[in-house]
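This document starts with one chain, in the form predicted on its own, laid out as structure tokens.
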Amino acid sequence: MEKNQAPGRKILSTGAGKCNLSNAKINAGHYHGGAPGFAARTLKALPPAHVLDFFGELGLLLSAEADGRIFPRSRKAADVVNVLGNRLKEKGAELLLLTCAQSVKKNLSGFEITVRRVPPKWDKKAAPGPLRTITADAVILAAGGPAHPQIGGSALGLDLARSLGHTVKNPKPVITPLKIKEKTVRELDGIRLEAGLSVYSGGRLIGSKRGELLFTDYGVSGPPVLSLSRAALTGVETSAVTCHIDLFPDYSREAIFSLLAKRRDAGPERPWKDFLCGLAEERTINLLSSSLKIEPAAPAGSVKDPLLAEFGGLLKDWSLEVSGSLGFEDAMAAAGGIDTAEIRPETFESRIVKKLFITGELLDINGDCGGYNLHFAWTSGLLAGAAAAKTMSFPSSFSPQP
């Protein structure tokens, strides 16, 4: 049962439409939350290479980046959705689109799922269909979490699990852009630049990454920010969190000062704005100059060593305070969810309700940025599907381990 008008809507949006579906470095250390050892036991039950073999069996060619991220070779998320859809057809599965589960109830013979047909989002005048009941021997909840509500994310699956007796930890956005307290970043909206990023909470370093930063009208985004957002948002709940941007990660402070001093001394009469030309991204270094009250028309030679050193220090360590996130609309995943102590990590069957299986982002376990969350979704789905069907008849190339 799929409440959207087509399956895999969230998959289509991953990896900027290219679908970063896994990573060559999958291991339990890249997962957070959950009961101790949960991710490790799951990855032992279905080793990462076997999940990739599964997609190979479906006909999907894969390609790995140097950093370990794995994509379809075509770089098209639609190909991932299509090979999964083709397998559904081959197996004779019935796919009910625009169908939303309203409740799931356990009885002596199995389950009763109350469903309702929902109108497509583009049809504003259509009314929901009548309620009807579907019976089942087993149920898999694979409803995803509340991230990206604009493409179907919601807390519906969490509500269904809660109604069946499961404990739910309040979900929070992770792998998300960060809001910045300083309003001056609005002047840099749309700028992308390569830099080092370090995040501090209460003055203590909690993570560092290097890569492309994207400035927005509310703060910062880009792979380094997304990777460190979990730690940043956890820290901001209890203390001040700051992002420290290094615009010259390949240079030491001493080397930057030497570079600036040589430029200044080679042309002391040049206006400061000309002195900056070619040094780094124009709007960014102009903003930093302005913060030190250096006039664009001032001769470069008028900027003496102490002020020049201060400017060089900003190029190496530009500090911005984190004020929070934009919520689930811009988050790629959610932390929190159903307590994994209530789930069997080898099958994803509920320990509370027999023949109920709960997978993916519904669970209180989330992965790092880089394909880890999608890999966990595939793994939990394969294990739950096999167990729910009372079979372990995977392709011969891989078999889940007991």
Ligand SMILES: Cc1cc2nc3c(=O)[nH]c(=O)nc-3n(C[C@H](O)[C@H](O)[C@H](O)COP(=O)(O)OP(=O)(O)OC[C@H]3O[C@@H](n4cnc5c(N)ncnc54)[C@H](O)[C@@H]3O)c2cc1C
Second form
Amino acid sequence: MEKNQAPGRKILSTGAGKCNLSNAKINAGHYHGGAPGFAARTLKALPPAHVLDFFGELGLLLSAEADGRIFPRSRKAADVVNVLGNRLKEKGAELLLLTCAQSVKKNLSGFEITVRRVPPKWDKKAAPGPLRTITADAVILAAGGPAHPQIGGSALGLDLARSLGHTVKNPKPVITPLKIKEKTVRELDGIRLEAGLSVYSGGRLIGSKRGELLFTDYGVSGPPVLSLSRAALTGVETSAVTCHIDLFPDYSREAIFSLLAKRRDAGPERPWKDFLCGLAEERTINLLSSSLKIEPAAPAGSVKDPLLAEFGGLLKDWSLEVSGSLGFEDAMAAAGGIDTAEIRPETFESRIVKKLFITGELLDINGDCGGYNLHFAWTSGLLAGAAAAKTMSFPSSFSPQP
Ligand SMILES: Cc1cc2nc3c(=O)[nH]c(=O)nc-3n(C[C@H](O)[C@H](O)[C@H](O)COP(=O)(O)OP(=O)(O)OC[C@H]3O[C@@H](n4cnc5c(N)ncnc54)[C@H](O)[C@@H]3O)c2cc1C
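So the form predicted on its own is up there; where is the form predicted in complex with the named molecule?
Now the complete complex, all chains and molecules, led by this one.
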């Protein structure tokens, strides 16, 4: 059952359309939240290699980047959706599209699910269909979290789980761009550059990454920011969190100062703006030198060693204060969700309602950036599917092959 007009809409947007579906370095240390040992028990029940084999059996060729991220070899998320869709067809699964589950109730014989047909987004005039009821022996709740509502993310699944007696921890956006307090950063909107990024909370280093930074009209994004956003947003609730950008991660402070000093002494008459030319991304270094009130027309030689060292210091350690996130619209995942103490980590069956299974991002467990969240969605889905099939009574002519 899927409220969108096609299944797997979120998968299509993953990894910028390439679908970073797993990681060669999967281990429990890459998962956050969750009851102690939950992720480890799940990964033991279905080792990561088996998940990759499952995709291999579906016909999907995979390849890994040097950093461990695993993608379809075609680098097309649509291939992932298609091989999964083909398997559903082969197994004779019925897909109820544009169908939203409104309520799930447990009774003595199984479950009653109230559903409503939802109008497609393109049909502005269509009204929602009438409510109808579907009965089921077992239910797998795989409704995802509230991240990216524009492509189907919602809190509906959390509401359904709550109505069945589950505890829900308040969801929060993670793997998300960060808003920056300093308004001047807006001048850099659209600039991408390779840099080092370290995040400090209350003066304590909480993480460092290197990669492509993207400046936006509200702050910063790009892989290093997304990776460190969970730690940054956790810290921001209690103390000042700062991003420290290193525009020259391959140079020491001393090396950068000596490079600047040599450059200055070779042409002291050159205007400062010409001195900067070719040093690093233009708008960024102009912004940094104007923050030190160095006049673009001033001769480079007028910038004496202490000011030059200060400028070099900014190139190596430019500090910006984090003010928060942009909410779920821009987040790739949600932290929080259904308490995993109420879920069996080997089958994903609810400890509260028998034959109810809950998977993926609905649960209070979230992975690092790099394929860990999709890997958890596949793992929990495969374990829940196999376990749910075992609980069902099938006609004698049909036997499930989980
Ligand atoms: C832009 C973006 C990029 C991402 N990139 C990556 C990446 O490269 N690698 C990675 O590991 N992770 C990535 N993620 C995270 C990953 O996509 C999710 O963690 C994962 O899809 C969660 O899977 P899920 O099955 O729990 O939920 P979802 O994939 O969200 O699927 C849940 C589905 O349930 C439907 N639904 C919800 N409520 C109802 C209802 N009441 N009735 C009927 N249908 C309902 C929704 O429409 C949705 O289609 C990305 C996320 C986003 C938003």
